[in-house]
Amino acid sequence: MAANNITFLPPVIAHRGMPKAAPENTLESFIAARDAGVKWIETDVKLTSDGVPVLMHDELLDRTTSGHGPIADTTWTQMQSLDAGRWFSPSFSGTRVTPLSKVLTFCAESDIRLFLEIKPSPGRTQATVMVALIEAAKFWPESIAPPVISSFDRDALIIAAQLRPDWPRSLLMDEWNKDWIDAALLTQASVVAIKDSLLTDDRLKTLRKTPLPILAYTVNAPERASELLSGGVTAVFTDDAQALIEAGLEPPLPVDPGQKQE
């Protein structure tokens, strides 16, 4: 999918749902983000030991569930018995780990676009991409725009491009690499998402000249989000979607091809 076919209105992407309101990467968090008015959410996918794609960010269960140890060593049956909400608040006790299938169905039914971040455990890149995309194709209606497949792992994006060349991809950057344009071309990325702290004024001026939409993560202050959007960033990932939606953020104005850029 061409980059210019991906629109961000409002220019806010709910990072792992709305983790200031509900446990991250759970259906409850995605519902809170939808109710805040977002049109995009982002989530992370990993595989259980028996190959079930689940929405988890960390390598270990410890921070966001009642379990312990690597996700890659835990079966789906074992994971279903874990509490994924009490760590956040007693009011969320009994919340379960969310399988990928549930967020796919939720997004499709709620008219929400999805950033699906591939976060493979060590040695499981190919398996994670293949299983996640097969699952996504199974539950995502062909009649609506597909998820954006994102990753820091370039190999994951290359595999995704081979499996589903028609689905857009997002290259994630947590450090500044001068070869990022080459990496975007290599992975056939439709957008590039860059860590907020890397986006200096000088870099923003350079990025404005590139044809790909540039996204920033993770931006929680409305003032910083407005500054980035004014500087040419297309949209921002945030943990506090409600605050940014209420701020009435506007997307950047399109650049006139005949106008000289700074």
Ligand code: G3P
Second form
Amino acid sequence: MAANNITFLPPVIAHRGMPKAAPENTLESFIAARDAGVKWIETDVKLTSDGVPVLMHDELLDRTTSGHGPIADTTWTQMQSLDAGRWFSPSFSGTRVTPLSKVLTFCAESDIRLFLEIKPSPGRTQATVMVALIEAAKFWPESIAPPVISSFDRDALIIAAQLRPDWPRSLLMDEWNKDWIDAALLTQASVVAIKDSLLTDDRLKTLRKTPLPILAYTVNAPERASELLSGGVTAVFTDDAQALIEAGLEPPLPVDPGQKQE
Ligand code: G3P
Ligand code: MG
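For comparison with the form predicted on its own, would you give the structure of this protein in the form predicted in complex with the named molecule?
Shown next: the complete complex, the earlier chain at its head.
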């Protein structure tokens, strides 16, 4: 199916790569997702203290590296000495924190599309968007569809729209904001991505009234993914891309917004 020139076939987005198989947000995790057959991956970007864009989800180093403390207080040189794989399994010892440039090159070479989630540390929204978009523009070939710039931070999306109006944006929601349509308009979002636990049948009915593709995160059970796709969700973010692809999920039929079911 297609909307705003964005297609999702299979309707699966590899969330932080394939963290069921390899440490999240590392090249190893993206390779596992590609080998499972995904066409889309998602990753999180924030800045080191000296402004290097790195693929990290948390504010702190502690969960996913051998280091401690805020990423925003750690230099790139310090970060390069950390182990980003041993926490996951001894077989991944020696894995390093991945800079944004690596996933950009990987996507371009593998013909994989990217949800680039801007996850700014407190007070660093503008710097994070600017650095991430400049880096992405440097590595992204014009012949390939651009990354989708995604964020919970509405200001980040507004800045992204000013810097690269031609790159699509995805508005993330981890709580049910009744003003979500206004927020989607304000940020000029092409896609809305919502936490799975918020997606009740009633809300899906409301969401189906918008022409924007609706995505759900994080969905690991094939049965739930199938239920959401039948309910009008366009694609799901998952930690287990292999399981969902092996389940042979069917994408939803294209919907004419003028003829949506009530
Ligand atoms: O983009 C969907 C998802 O990644 C948002 O939540 O916390 O996993 O980054 P989180
Ligand atoms: Mg994310």
